[in-house]
Structure formats: C-alpha cells, structure tokens
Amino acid sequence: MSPSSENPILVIANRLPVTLSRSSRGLERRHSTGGLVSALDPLLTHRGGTWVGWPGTKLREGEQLARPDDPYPMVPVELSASEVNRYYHGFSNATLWPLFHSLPDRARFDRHCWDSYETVNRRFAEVAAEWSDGAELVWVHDYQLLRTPLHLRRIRPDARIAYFLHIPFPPYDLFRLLPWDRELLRGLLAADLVGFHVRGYAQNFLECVERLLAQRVDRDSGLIEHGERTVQVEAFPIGIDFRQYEQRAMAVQQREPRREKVVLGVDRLDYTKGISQRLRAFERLLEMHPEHREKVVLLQLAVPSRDQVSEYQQLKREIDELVGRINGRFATSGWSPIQYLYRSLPPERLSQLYRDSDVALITPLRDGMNLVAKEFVASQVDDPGVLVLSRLAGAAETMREAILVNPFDIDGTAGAVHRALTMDEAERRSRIVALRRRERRNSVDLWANSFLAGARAAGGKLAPPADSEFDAWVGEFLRGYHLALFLDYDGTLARIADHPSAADLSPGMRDALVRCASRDDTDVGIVSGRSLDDVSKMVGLEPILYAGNHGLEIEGPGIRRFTHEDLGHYRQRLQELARDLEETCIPGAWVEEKGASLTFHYREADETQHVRLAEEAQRKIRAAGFQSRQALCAVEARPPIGWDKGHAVLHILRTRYGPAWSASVRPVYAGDDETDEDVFRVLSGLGRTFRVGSADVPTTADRQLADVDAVLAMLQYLARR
C-alpha cells in the first residue's frame, strides 16, 4: 500500500512491533502479535509514522534493529537490566497491574520502583521528542507510560498528544491507595485526549481527577479543565480484525466428530484471568449436574507469561494441582474432565479450537476488554457455540448477548455453563448472529480511525463556572457563617502583565470587589507580594484590608496596622542585595525593591537567558542570607524570619475575629502561584482554597480555577449569593 497523504503519527508503546531474540545465528527479529500491533502496524504502514519502544533486549555494538524493507522507522529505547526489573517488572507489573485490575492485596508499593518508572517514562519522552517533527499526533499507549505525556509536553509544549489505556482504570477508592496517585493523573492530563476501552473506566478517571486534583470536570461531555488547557476523555472500545479470524476459521480443517462437548478457556497465565475460579466452577458443574460427566471436557489453554516471576510460578503450581485433583476425582478409564495445555498455539490451530468448541468460558476477574471473547465470536462460522463471559471484563459492556457471569460466584458460573451446554440451536444462533454483527462492525480499524478522529476533534472548552458549581464548592460551607474573603492580586484579580505597573483591575473585577465588600456578612482582604503601598494603590478600594510583602505589612478595617518586628534588621541588607542583583540584569530584567522584600524580574528578557538569570539570582539571594522563592518569570527575596502569606492570613483571622474565629467565620482564599501554597496548607480543613491558572504544578488547594475570568465569576457569585 502506498503511503497516505495524511500527516504521519508517532506511536509510543512499551514494546516495539517486532520481538528481538538471540540464537546461534545471532540477533533474530520476528513480527510481534497482539491487538496493539494488529491495530497500529497497518495504520503506520498506510499513512507513515514512527514507532518508539523498547526492543526487549540491549542491542550490541554493530547490531541493527532496522531493515531496508521496514515500512516505517522503529526507534529503540534502551533500558538497563535494573530498569527492566524496577520499571517493568516492578512498578508497571507489581504495582499498577494488580491495582488497576482491582486486586490491591497483590500490589507492591516501592519508592525505588517508582523512581525508575519516572526515569524511564522521561527517557521515552525524550527519544520520542527527537522524532516528533512533522507528526500530526503523538499517540502514547498503556499503563507502562502513564507519565510520558507530561514529560513530552514539557519538551514539546505545542505537540498534539493522545493517550490510550489498554487495561481497566480503577475506581477512586482503589486508585487513591497509590502514594503517587496525583503524579499519575497529572501525567495523563498533559495529553489532549485520554482514551479508555469503556465508559465505566472513563468515569472512574474523571472522578479521580475531580477528587484528587480538584479539577473542574464535566462528566457528560468528558471534559476536564486542567488549568489553561482542556482535556477530552472518551471511551473507544477496541475490536479485532474480524475478517481475518473469520477467514481463518473457514479455512482450517473440520474436526472429527467426538462424543464430548468442549468448553474452551484461552488465557495468558495471569492471576487476573480467573483460571483457578474457572476450574472450580467446572468442578462444581460436575457436582451439580452429574449428567455432564463423560460427556463434557474443559479444554484450558494457558499461554506462558512472566514465567520468571515467582508469583506466576506459584499460580502455575496452583493450577497444576487443581487440574490434577479434579481429574483424579472425576476421571474414568476413557475420560478426563480437564485437558490442560500450558503453551501457545499457532493461529490456525487456535482458530480451529474456537470454531469447534461448544462453549467459550471467558471469565477474567477483571479485564480491560478481552479480545479472546471477540476472536471466539468471529470464528463461529459453523454450528454456533455459546459465549459465557465475565461481567467484569470490559467486553461485557457491549457483548450483551453472551451469558454474563460473576467469576467469583462459583455456583452461578457452573449454572451458566450448564445453561450454555443445554441451550437449543435457535437461541444459540440468535445470540451468536447478534454478536457477530456487532463485532464485524466494530473492528480494530474502526477503533483506530475513531480514536484518531477523536484526537483531531479534541479541543473543546468548558463554559465559565456557573453558580451551581460555586454553590457546590462553597455554598453549604458558608451558610450561616461570616465570610472572610482573601485574594492574591497579580494573576488572580488582574492578568499577569509584562510589567507589574500594567496589571490593572478590569471594571468588572472592581465592581465585583465593591459588591462583595459592601455585604454585611463579608470582609475582603488582598494579600499580595507587592509592597503595601503599591497593592493598596493598585486596588484603591475601601473598606478592604491590604497585606503587602507577603503579609509582612498589613493594614485595614478592624485590625491595627502591622509591620513585622524583625524587618528593621534586614532593610540595609536588602538594599545591598538589590545593588548586587542590578549587576545581573540584562535588557528586559530589573529589580523591584519593595521595602520589606524585593523581586528580580526577567519576564521581558531573552527567553534563552531565563534559566541562567534565575539560577544566578537565586545564588546571590541565598548568599546574602535571604529566602529565595521562584515566581512567574521572577525570583523573590524575603527576609528569613519564618513569615509568609499563610502566617499573615492566620494573624488577620485571629486579630480581627478573636482566637475562636473558626466558630463564626469561614475563610475563602484564591491565589495563583507558589507563595499562595503557604495559605492553602494553613487553611486546609479550615477554609476553601482555589489555585488559579496553570495546573502543571502540584497544589494543595481544594479547587482549581482556570484564569482571572473564573475568579471574576466566583466573586460575582459571592456578591449575589
């Protein structure tokens, strides 16, 4: 097929679409199998692109991954043996895999494995960034790379990034067991589109984002307001190459007639697949319905997986013992109830098993989708079999004509198998025809094309917060209490300007402040890093309280003017520091002296010099004995006297309302940068706090607001509530 005129895409996955191995003949390469490769390989071949992934082994000097006839570039990401152990076997498969499959007792939480996971995800992003020029979309796949979108966004802020998770996403109560839950969510929210197999997983993700990151979420539209960006969340159920399985089933040789009916189980050997529970259910079937003895066999195919991991070795021993015990209990001279195969089979042989089985017993304890169920359906080209499917598999959301079971309900599963074995042909055919029609339509090609269309369309915006949202956030909290409303100035009440003198209040914001301050049940305070004189001049409203220099200076109604008693020891040294920082300035950088503190600004300087300027300013500030705090394109120097905006807000609350202020007063605070985090921490559990603007950094605020316009909407709500 000739390359498409469409722009290429860049795929990032844990593994490449080829598997490397070594033999006496040297390095050998074979095409990988699996749903991901079958979906994306023809896509990249058709439209062009690149696949970034781990080759599975370390390439030696002189060895080449690429071949001249490759339809697209495959770019290896090198991993050390330690990284494979900690990133892949450790965090990916010993932490995320069991937890995301709702088996938290099997999950292991290890800081060293998390650190390796973060390092490897960053490396995937760095390698991909080198190959992303000209790509219409960077498409990141699966649980091994949950942090890659964030690292890629930092390198390529304008890239179009999409992510798809191929396993379940757990509910909030399970996901929050992760010590790094917020970090993983922020990793995914760097993408423009986040995709899941089914709506239930998408809803779990939306709830986790709302409750753990305090983001605005529209569950109906699947939109998340992540600071100044909006992320689309959708369900894209993956399918199979239906025609390939259908044709293979039609081509293989018909089986010889046999006296037993066949119940088929096909799985990777993994504790999530419910093989042990399935064996016990089949044993229960033979107990409850002895008429099936010597007339039915369970053919269980277990494909080896992670056989070097002790937990999987233990699982194999458990299954071996179960098979031996059940066969020993029920077998006769001419019949064994369970035929157990621990190996993989060639595609043609597997298609024959699918086609000729009377029942497919697919009962995972939890599964992202489960393509085996779809492969069985596609292979039903002759006398129709019956699909018995776990309702805990993602496939159950659409494969409604299957007999759905709870795999933990041994008796219920046994009863479902009995029903399937005794079902008349008319019902069997009706069910399989409906299943085949849907799976033929919802092929893997449709999945890939639907996802790409979703990625192109992503970019919608949430409407500004409505009164109903603010009512949910603060309405009940304030009911019956006096409101102490505290607000930062720059980036919260006024948009960030190239120069602080240009950061003026809009008429609408000024009006909202006046209306809030005029209420009998509301007091308003402005808490700013500006000097006290500067912030009171910029706002110019009464009766409003003003706290300048991060609260080192305070004045306003109901409180005696406050100047921190230790400031006098540092004024002379601040002036000396200012002169020293002036020597660091280049065009576009300047020093703002504020009496009790100072700020080194570099917003208008050459962007290539920003990192150097910030590091040099921080070094000089610390050398002079002052605290250094990073702000937006600025570095602040504060006296080391253990005082910040959080201390200032508590001082105001105690002084203005008395030591028992929390009995009658409820504080609300909104701010946009790191200096406001001090207030968020102090008011945690005591007030309601809002972080304004970028969501790329962690926050301890209760909620996040996208911008100054959202702050205006909140003030208007508070004024008329």
Second form
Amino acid sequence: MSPSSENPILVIANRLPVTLSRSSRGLERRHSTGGLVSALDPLLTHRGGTWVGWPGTKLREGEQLARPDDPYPMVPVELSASEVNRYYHGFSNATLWPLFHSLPDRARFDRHCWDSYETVNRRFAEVAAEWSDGAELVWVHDYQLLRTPLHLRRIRPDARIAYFLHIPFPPYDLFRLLPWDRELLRGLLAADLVGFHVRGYAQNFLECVERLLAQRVDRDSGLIEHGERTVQVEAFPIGIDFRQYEQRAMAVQQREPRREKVVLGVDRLDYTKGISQRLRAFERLLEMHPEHREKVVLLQLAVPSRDQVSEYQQLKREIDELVGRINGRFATSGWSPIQYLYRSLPPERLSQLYRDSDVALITPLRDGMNLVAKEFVASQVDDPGVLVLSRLAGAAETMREAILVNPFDIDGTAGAVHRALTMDEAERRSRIVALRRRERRNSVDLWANSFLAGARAAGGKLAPPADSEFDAWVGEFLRGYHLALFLDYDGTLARIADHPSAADLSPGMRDALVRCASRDDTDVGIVSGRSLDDVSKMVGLEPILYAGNHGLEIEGPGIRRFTHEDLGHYRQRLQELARDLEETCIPGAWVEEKGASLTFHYREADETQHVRLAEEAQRKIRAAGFQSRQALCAVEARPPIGWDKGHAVLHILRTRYGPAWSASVRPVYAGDDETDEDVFRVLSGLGRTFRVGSADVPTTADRQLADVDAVLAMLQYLARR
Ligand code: ADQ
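We have the form predicted alone; now please give the form predicted together with adenosine-5'-diphosphate-glucose.
Next comes the full complex, and the chain you just saw is listed first.
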C-alpha cells in the first residue's frame, strides 16, 4: 500500500484527499479538489505518510474508506450531524472564516459551537496520536484545527508538530474580538513551527501572542518563548503545480477567434471573494467607457460552496439579481455583458478559459493567498493576458507586476480594467514574463519542501531577557516608587527537585536576592506553600520577609509575626489527617506536615499506583473537612480558611506600608503555579506580575518568564537598576 519511507509525515486536515457521499447508487468516493489536496497529495505519495481527516459523510457498519491501491493510508475522523453543524458550519465557517478575513460583522459567537470545535479538535488529535509513531513530523492544516496541536502535544509531548494556516491571520484589533482568543493562540503555540502565507499574517500573529499572552517575541527572527519551549513563526507563500497548468494550457484547443474581449473571474462562491463588488466595477466600466460596450464580456465562474448555509444562499441570490440587472441594463440583441456560470469545471476547460482570456479580474476583499491568480499566469502560453489583482490577497505581496486594485474602490477597479483592456502588447508581455518566472520558481513543491526544512530546523532559542526588556516592563513603573518584591520559592527561585529538601537556591540567585534586599528602595518577601520554618531555612537570609503555608504564617522585618486566627482550630485536626494519610502511604509515598497545612507526596512511588494514591488522598482530605489541591505528584491539604497568597500579599502591603500603600509602593510578584494566580489577580493593575514556566495553561499574570534563569536575570536587573 504505502511506499516505504524512513521519514514519513502525518498530515491532519479537516478534509481527506477523497470525499465520500451517499446517493441512490450507494457510497461514492471521489477525489477532493482544492489547493491543499493538490499540494499535499503528491508529497505523501512520494515520501510516504498518512492523512487524517473527515471523509465528508458517516461510514456505516462494514463500509470501508480505504482501497487496496491507495498510495498511502487515509484515516477517517467521524463527525456527528450536530458536530458538522457546530464545529464545521458553525465555529469554523461562521466565526473564524469571516473574522480571519477581517469581516467581523459577519462573525457569530456561540459557546455551543466553541465547545463542539474543542471536542472535535481533540478527537482529531487523539486519532492522529494513534498513527504518529515513527512519523518525522505531524503537519496540521488550517483554521478548522487551531486547537489540535495543543491536544496532540498533551498526548505526545515529544512529537515534532508543525502547523500551516491557509487563510489570513487577522490584526490584533480584530482577533481580540473572539471570546476564545487566548485559547486559540495557546492551541497553535503547542507546535514547533507555525507557518503563514505571507509575512504580514505572521507579524499579526506575533503581535497577538505578545499582547494577549504576554510572551516574549522576537519579531525579526519570528521566535516566541512559550514557557520552556520555543516556537518558530515563518512565512511560506504557497505556489501551484506550474508545469501542470502550463502543459495543460499548451495542450488545449485554440479558441475560435471571438468578437469580444474576455474578462475572467473564477472563484468559489464566497462573500470574501468580492464577486458583487466586481460585478459593480464592471458595470461602472461600461458607464465610464461606453467604447467597451459590445466589445467586452465578463465571464464569471463560481463554484458552489457551503451551499446549505443561509448566508451563502443569500449571496447567490444577490449575485443572480446583480447579473440580471446589469445584463438587462446594457444587453443588446447580439451581446450580453456578463456570462455567469454557477458550477465547477473540468481542469481542461478551466485551462482553456485561463489561456484565452484577455484579463483575469481577481478581486477578493481578503484572501490568504489566491491560487486562481497563479493558475491564470501559468496558463498564459499564447497572447499574454493581464492580471488585475486585489491588493488584499496574499498573492499581491509577491505578484507585483499585476495591476493591483482596492476591491472596495469600484471606480478604481473599473479604471484598472480599462487600463488592462487597452494595454499594448509590449507591456503585457513584460509583465507576464516576470510573473511567470516567479511562479515557475516558487511552485508548490518548493513550498512543501521549504516548509518541511523549516520544521526540521525549528529549535532556535531566544537570548535570555536583556535589561532593556525588563526596563520596558517595569522600568518606568518603578521610577520614583518603593519596590515591594515578592517571590514564590519552588519553581521560581529554585528548580523543582525530586525531593523538596533538595531544591536549593543557587549561589547566583542567593547573591541577587541579597543585593536586591540591601537596596534602600527595595523590600523582598518570599511567599511559599512550604511551612514558614522550612522556607526561611531554605533561603536563610536575614533582611527578607517570609510567608509560609500559602501566607497563613508571616514573619519578617517591618511586620509583626502573623498567624491566621483560625489556624489554631485546625492544627489538631490536621495532625489526625496526617496519621490517616500515613496509612495510605506505600514505599515512595510520604506525608509532609507543615504545621498549618500538609502535603501528601507520591512522586517516587510505583507509577501504576499514582492515580489510586491521588484519589484516595483527595477523598481523605475532603472527608476531614480540608481543601484538597492537586500539585505535581502531590496532593495538598489546606484548612478551609478564605485566605490565600493573594490575601497574604495584600496583608503585608497594608500592615507594612499603611492603607495608602499604593501611593508610594509598587509591588512586583513572580510565581510558577496555580496558587500564585491568586496574587496575580489581586495585583492586577496595582503591580507587575510574572508567571514562570509552562505557558500552556491560562494565566492572569502580566507577563511570562521561561524559567528560573529568567527570574535570576530579572533579580539582577532589579539589583542594579
Ligand atoms: P480557496 O479559498 O479555495 O483556498 P483559491 O486559492 O483561489 O481559494 O483556490 C481555489 C481553487 O478552486 C483553485 O485551484 C481554482 O482553480 C479552483 N476553482 C475555482 N473556480 C473553479 C471552477 N469554476 N471550476 C473548477 N475549479 C475552480 C484557500 C484560501 C486561499 C489559499 C488556498 C491555498 O482561501 O487564499 O490560496 O487555500 O492555501
């Protein structure tokens, strides 16, 4: 079946390269059409690999998608009727499609559709994970699967994952209209490489990541620091199979000499393609330049698309009416200005039309790339035609020799068509020669190969944050104020170790803390889940304030020792809980008593027992009336007191600097886990907060820092600022 290859790739796309449909003759299978299939099908046939996607209909018991002569395995992902509605027609095509094409008024926001999108994206990842063994790369495609990289990363942490978006990525001001903006960004950032058609889309994405996720971004190199991983972002403009179009154009029959010149439009019937605006521009041409009447026709082909969706049905009616009105207005006994075909054409027929048209009028309101423009150029093997192209199509970034138009400017477009119709042969030829040369070189093979090479090479790293970056984040904010610097301990100041007692402070970190604390304008506090006694011993520095047990106990300079008043009530019960949990312990599991709270650890116990141990501990903790919280291979028990690290930090600020503290003091806080989110929330707008480590989880911190080394760099900056 599949040709053997040492480095097969796994493609995940909404559609498979074949589409199934059911009719009176039973299940039918035909080749899917479109740019994506024609780009990837030869690649998989040649290199080997697997394609995961939706076959377009549900298979019944005993029915098979695959055939023995398939060049590579195709794996179906099943969707229910409600999922087709919500995930596909809903979130993909009624939310993302209009918004990403900068048409926000058409976008619908519906939570049920989002939930379905999430479910289906997870299913694609689960199916793909089963087939990803031995694949050099998992390559996820397009806007229907923006969350799939993250779901796949959770199942296959070590997989090499790359993603390509075939439509535009919108600017920040539009993207943030989505209630799920951050979730979609995190979905993509689980990939090692994220590719777009053109640099502008990549820059939009980088800006969204920087502003919405507060991650470090290097716009020049396209690198994003995503927790401990780095993501490469790059533009890979897609091309076509140039030789195929050229050869087909040479092979088709010459047209009969015609009386009229032909202006050609070819699109899927979609509101992004600007078909109505184009018809109006053609009408304007006939008004402004009556000399073209009876001498030119607009031949508009539209492939039916998403035709069960009411918006598309309405668009079809609008176009029908417009064509009728314009033809009614200008037609003469022997001439109709617009010929309109609503159907798909066989490739040979399309090639003939491309070759024999005088002008291609391609005016999308927004388009990721637009392959029609390239197909037209490749087909100019005879009398050279002129390409009039919307400057809002990705293709306009490189196809500079086309006549570029703004599709919203009806008069301007009409003028451009006039210019194209009257252009002399020498100019037409020079333009088409340059366009053809570029498209021949940048064919679809080059696109696929550059993308694969990019995916192989991804793995660059950003330099640790420089002083100039910290300056931008906190420099101005701190100027003229006293700094109250709060730091979590484990995972923030010290790397996580197998045993809490081994998580030591590095000499460099100790030195930076000492230097910060010795400044007159800076106070340092450590806020930890460890007991007060434990954390103050681990750090062991005098002029520092310590808050232990998530802030239930506080001690340090400038503040009276604090123990939460309800704590006494729980001490006795906590000891009883500890004894009860001792009975759950097996080798490698143990109870850490921290006075005001406790932690049940099981990191070193037999892995097959982890789930059971965690569940039993949680049950016992809750039964004893304590709050239980899952940590990394540990379960914490805290007294049910409405007090957390956030309350503790506010308590310190108020008691140490007075109720009006915010007039003179600026807090900065860094922490790496869920319990630190309480501080991020209370300090939002009042301080500057940093979440350290993994960036796959939501955070309310102002910025993200990759690891303990980045925290060290920040402390060094604060010490010498
Ligand atoms: P599409 O929105 O589908 O693709 P486009 O790139 O123009 O847009 O491709 C359309 C394809 O359909 C072309 O290959 C064309 O030949 C074919 N086609 C159009 N009308 C036809 C007709 N009447 N009969 C037969 N075939 C017809 C998405 C993005 C684009 C991006 C591609 C590839 O929206 O911006 O260029 O993916 O990444």
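Numbering follows the first chain given and starts at 1. Note that the structure is a prediction, hence the values are computed from the model and not measured. For clarity, a rigid core is taken as the largest C-alpha set superposing within 1.5 Å between two forms.
On rigid-core superposition between these two forms, the C-alpha of Arg25 is found to move 3.2 angstrom.
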